[in-house]
Structure formats: structure tokens, C-alpha cells
Amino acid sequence: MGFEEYKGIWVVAEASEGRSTEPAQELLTVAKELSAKLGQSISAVVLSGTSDDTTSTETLLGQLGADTVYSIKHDLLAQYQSQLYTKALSDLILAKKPNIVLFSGTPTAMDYAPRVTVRIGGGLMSNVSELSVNDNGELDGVKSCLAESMLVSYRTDKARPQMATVRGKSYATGQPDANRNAVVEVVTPELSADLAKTRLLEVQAGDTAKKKLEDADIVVSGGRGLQSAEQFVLVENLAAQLGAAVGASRAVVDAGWRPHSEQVGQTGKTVSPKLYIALGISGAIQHLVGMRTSGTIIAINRDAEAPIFKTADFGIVGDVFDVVPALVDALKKEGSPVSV
């Protein structure tokens, strides 16, 4: 089967409703690696509402490696609707025929990327953490499964485009090159409100005062070793002193002590802060998969045999009820902000 007409590497981003395009910026790092191997150009695709100002995003994507930015704009894209996003992107893919299409593993992309795949007849690798090109010029993906006990490699060698959703924080964002500029092509898709099978009834904003867990430079997480929901104040106090985001293990979330939005791990969020502090967390593999790429990991646990110490850069064998208050007091006396 010949796929010669399919050329180019695409990175897809959504910019409506204040969504961050940082996950797509990370994907440009791997897109440049694939481009160097295949000798194909890089394009970024930005979906947004007509009134959304995407100028700075388009400029940044160009500086990070995109040669072309397809800016898909329509009033009906101002709020996410899977059928509308699917049609807008599918039509452009069918018209341009890219070889590779990459999505960041955001909730929205994980929703509409499979729909796009079915609509255009492509092949999708889901939730991969590593991408490469084999000797045949095909895209290979690697993902973990069975609680990170096994790595699976797979490819889409019988369909084009080759598509993948990529787990967040799998790649670092590169440094923008102010001398690079992308060609921006504004695309107006043919959309109708009748295409949407759902109707948006209400939007409930989250707590904007809290630091976003996945974007924080410092994360302080608590586990079952804190013994109760009330004792989680130790995590909050240390996080407040460090200007950190608060995280939690699955055991804590399952017990109802903390919301799922704070869960770090295989069934929660993947974080990669400069500093990760684990309080009373044993270090089950399901938790480690969500934070092991952190810059520096500090663990505090009274069990000297806890698995977390095998991953931690620094460990304190001690009771969190003694160690954490002393640490908070020391930071208060220091007075200056922590540099990471």
C-alpha cells in the first residue's frame, strides 16, 4: 500500500476557553526529532473561536519549530464540542494529508482524537510516552501498561495518517528561537450547530486561586501515612510555605480525604515539577508513574523500607508529624522564598 502522498508532521492544540497550549509546545520537541529523521516539515494546528486572539500562540509555535500554523477559527469552536472539533480537524487533514498527527493527552484531545481517527481512516496510538521513527520510516510508539510493569511498542503501518495522543510531561518544552517565524494560514471550516449532539448547560469554574498541579514547579503530596483527612493540613502548610501545589496519592483520594483533581499517578495526573515532596507516601508503582520524572524528589516516611526511597533523591526516615512541622518552622525562620 502506497502512502507517498502523505507528508508532514502536525501538532494539534486547542486555544479556546482559555486552554493552555503548553502541552502542544512540548510536542514540538518530539516533532523536531521526527522531522530530522524523516526530512518532513512541521505544522501546528490551533483550534479556537473566531474572537479568540491566538496571535501570540501562533508566534510562539513558530519559534518552537513549526514551519506552518493552521489557525482553524469558527464561532462554533469557541466552546468545546466533540463533533464540531472532529469535523473541523478531519476536513483539514483530508485536504492536506499529513503523514503524522500528534495530540497532547488532554481530556479534550483524548475525547475527539479517536473520533478524528475513525472519520479519516487513520491509525491512532493512545497515551504513548515515547515516539520514534523506525528504519522503514514508520512511527513507533511506546506506552506503559499493567501498572508500569510492562512497556508495549506498537505502530500504525497499515493506515495514514499515523496519529498518537502523547502523555503529558513526556517531553520538555524547547527554547523559543526569536528568529524563527511560521507561515500562518487561517482556516474557516464548514460547521453547523446542528452537528453538535450535545448542548452545554453550565460551566463551573474551578478554584483559580490554587496552583495547577500539572504546571507547578513544586508539588507537595500526601499519602495514607497522614492517617486522616484532618492531618492533611501538614501538606497544605508545607505547600503554602513553599508556594507549591498540593497533590495526593490514590489511597488518599479513594478514602475521600482529597478531590480527584489532586491525585498523582497512573489513574490521576502526571507531574514533572522541579521539586516533588512526598509525605507519608509508600511509593507504589501506580503513584511513581505519575511523578518519577520530577527534577528532585524528597521523601519523608517512617518506614525505611518504603519503595519511595528507591526513587527519591533525598529521603528522611521519620514521622511526618514530627518532621513536617519542624521543616515548616525552619522555612518560616528563613523567611526567603525557596529557589528551585
Partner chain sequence: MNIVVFIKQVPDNTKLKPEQLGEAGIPREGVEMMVNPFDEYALETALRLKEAGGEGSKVSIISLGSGSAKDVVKKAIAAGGDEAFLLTDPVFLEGDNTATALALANAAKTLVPDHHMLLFGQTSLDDGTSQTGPKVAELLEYPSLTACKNAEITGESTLKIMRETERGVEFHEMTLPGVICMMKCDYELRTANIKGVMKANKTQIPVKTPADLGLSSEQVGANASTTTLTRLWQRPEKSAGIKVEEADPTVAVEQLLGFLKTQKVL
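Note that the coordinates shown come from a computational prediction; the quantities given were computed from them, not determined experimentally. Numbering follows the first chain given and starts at 1. Rigid core here is just the name for the largest C-alpha set that superposes within 1.5 Å across the two forms. First, how it differs from the form predicted in complex with the partner chain.
- The Cα shift for K37 between the two forms, taken after rigid core superposition, is smaller than 2 angstroms.
- Put the two forms on the same core and the Cα of G315 is off by 2 Å or more between the two forms.
- Positional change of V46 between the two forms stays under 2 Å at the C-alpha, relative to the superposed core.
Other form of same protein, the form predicted in complex with the partner chain, not the form predicted alone:
Next comes a single chain, given without company.
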């Protein structure tokens, strides 16, 4: 097929504006698996502004498995902008011809990865939860479709590089090896400000004390069974006790009790924490699609027939107003932090 000249496995990290590179660290776990199978080296690409200090990120990416770090730096990359990031990364891909390029599943990566693939003529698998190398040495990806009810296996075998965005938490971050060092190569892209047809005006950072729903290991969600916005404090109390993020069903978001940023489900967020606790949530399919891949699912609901009990690993048929305070008390007595 004439793809022999494409070599190497890349993982991409956006490191400007204080973005976490944790999602990219997860990518190195699967990159190592692919590297072992293909016998190809791993490179991490870090995009950031000239004045962003990325030294510790680069060191960590090396310790987690990257052989080379391409640190793409430019003043115009100090703020994420799709057309500038697309050009900076596309130019490097065209110059170096990697075989595989992996992006994290963050809103930022998903914003520009599709543009990159059009620009360089490759294919992109979206939001995959599993990657493997098939007998022909091609990259196979598995993703869910039809609102999480089906799984599809597919590949981007018609062009190189083979690219994918990887759903967060599909792979655990590996242990850094303090003896590993990546070769860091600073790359200066050719960019000009007039390429950018959007401009960031303002960022309102969320409450930083609050756990982010999509990053949390434990999520406690509440539904209509909480009966009012005020009584949602029950959900917050349990979440606080567990160090969990707060989620909500569509019904309570539509009722205005909680912001849309907390909505779990079809028109909200898809989460996959290790522990998901659904309080007073009946379990309409629109909610289930947002949480059914969670590790352990607990449901507390008054209605013994509620569909949520079909998805729950452990369910308590009971009133949230009785059970949740008892649970909070028991956890306080237990005193042991949760070990997820």
C-alpha cells in the first residue's frame, strides 16, 4: 500500500492556558501497547505558548514512555485557537510522517483533530475506548454508537497517519519511570495571526474547588426524587463526604434546579467513574446512556420498579431522604476515605 515510510506512534498534548496533560498521559499507556506490537517508537507532541513552562510535562511524558517529545512552541499558541493549532500540528505531521496519531477525548482536542485530518488527508476514529493492532499491522478502534447501545469496530486503513481521539479514562495512566528520558526537540511552527478567525474574549473558570464531572472517580447524581432544588443539598452532602462530583438528571436540569454543566446523559455529559451513585433517578434511557459504562453503579430509589435498578450493581429500594442521611452518617463513622 506504500505506507512503509509512515513510522512511529504519536500522542498529542495541549499544554497552554494551564490545561491538564493528564488525558495525554493516559494515551501513553495505549501507545506503549501499540509500540510493543509494532516495534515503533513513541513521540509525544506538546503544543503551548512560548512562555508556558512545559519542562515538567516533557519530563513526565518521557518517564511515561515517550522516546521523543516534540515541543511545538509559538506565541500564537499561548491561547488555543482551532486554525492555529491545526496548522502547527498538521505541518509537523506532514514533515515527520507518523504512522499513528492519538488525541485525548477532551473538548479541545475534539475541536481541532477533525480539521487536522482533513488538512493532511488522513482518517480519524472518534472517542474510541479500545485500540489494538490487527494482523495486517493496522490500527483497530472500538467505539460506542447509537447512544451507547452498540459498539463498532473500525479502522482508518485507507490513509496514513491513522488517527483517533481516545475517550477519557479508557486507559489508566502508567507509573512514571524516573530513569527514562525523552529527547526533547523544540519545534517553531510558521504561524501568522491572520490565520485565526476566532478570538478568545473571556474565560469564566468553573469553581475550581469542585470536582469536575468528567474527571471524577466518584459521581453522585440526583434526580426528580429529590423533590426540590433546596433538597438537592442531600446529593451535595454525600458527594462532599465521598470527595465526589455532583451530577444531575435532565429532569432536574430542565426544572432549573441544577446547571446544564452537571447534566449526565444524552444531551449532557457521558461519564464513566469507578463509582456512580444515582439518587432518586428513575433511569430513563436518556440518563443511562450517560453513565452505563461506570465501574460500579449504586441506585437509591423509592420505586422498586424504577428501570435504574436494572443497571445498578446494588440498589436500595427506599426513600432518599431516609437512606442518604444514614449513608452519610455511616461513612462519617467509617472514617476511611474511599479507595478508588
